[in-house]
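Shown next as structure tokens: one chain only, the form predicted alone.
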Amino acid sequence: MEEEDMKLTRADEVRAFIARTPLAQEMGLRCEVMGDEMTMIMPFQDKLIGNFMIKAIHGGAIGAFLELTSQAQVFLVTEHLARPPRPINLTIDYLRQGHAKDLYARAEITKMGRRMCSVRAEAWQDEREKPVTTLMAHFMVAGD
């Protein structure tokens, strides 16, 4: 096979990043990539419940889910990065209870610089217009 035939697409590299990340594996994350847009999915599992009385997904699981979604989105659209970006800071707003069902997330790059980028992400369950949690983050995109 020629070298070009064996080269992975950026979407394949993003899927490989998720597949080899222990936390993403533990949470059962998967992603659907269409062009430069990606939707991350966290299938519901009982081990993700933080409050069994109200069957709410743990806030830490949701926060980690949004952080990984954001990293994967930045990696998807930045061809010059050899590996996913490193987080600089994160702000997470918990808006609604995460119920005992699948969670979906998308991230959007709001500003891309030479050294860092700003990202906004949101997670939802039944209706995208009613996010469960949002995230604002900055990631280092410059080389080491």
Given for the second form:
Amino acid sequence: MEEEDMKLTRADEVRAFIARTPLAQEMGLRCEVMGDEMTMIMPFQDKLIGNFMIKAIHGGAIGAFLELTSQAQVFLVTEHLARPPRPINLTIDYLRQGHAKDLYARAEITKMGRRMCSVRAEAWQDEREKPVTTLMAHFMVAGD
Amino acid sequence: MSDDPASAPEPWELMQENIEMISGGIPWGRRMAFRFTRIEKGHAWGLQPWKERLVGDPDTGVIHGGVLTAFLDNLSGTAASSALSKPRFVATLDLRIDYMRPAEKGRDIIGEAECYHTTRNICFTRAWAYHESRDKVIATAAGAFAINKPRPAESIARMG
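Since the structure above is the form predicted alone, I would like to see how the form predicted together with its partner chain looks, so please show that one next.
Full assembly next; the chain just shown is listed first.
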């Protein structure tokens, strides 16, 4: 594979995944990788609004943001995966309104199994301690 | 408007009448090219076209799961507010999505949602996304929505 020829690190591959995934680009996502940790950033854009009367970010856009963050985090730390993992299911808790400003997210693997893994992720704006939305998801991690 | 509840149109009737305005009133929904196709009391149907910019896997061209999340969230929220006998906004409390099979590249996705129970404060919904029929479903969703405090009646046309 050409990725291997170019000796990309997994962090490079995660950045490349964000750069070449049309939906991630459409949402304007950026990721900052620090070793095995990663923060995803979704800069505010008008098109992300779900309710223009209160200028709130669309819940579905936040859900997609957390799903992409989780996918990228699993990919970052699971060396045998040739490509970002496929989701099995997910549950999104909408805790607070997403205001018209940048959104940040981090994901954490709660259990890595042979075939599946469990992930938790949260998105926040001003204060990490006051998450806007949290996500719990399962991904397939069996080698393909 | 009359005070007699029997003569006033139900929220779902106004929503069905203003269905195009509801579809166009959500910026992220517009960006996804999503639209509602039919609204009845406690039910909503919609269409999510395939778009290059919504792809989640550039190697296969399959739309990202996050698009389905937004699609089913929109449909479920609309099914929830259409179930109520007074015009109310609803806010997603939680949403669970199960991915059954990948959507196919280049094909429209059909979605439908129903609100199967309401209490004074909460609407419970389920929803399906598929290409042809519910027998071959792409994703399902189960949601709970909080019913917000009353809003002015004239804002009903902008509900969604």
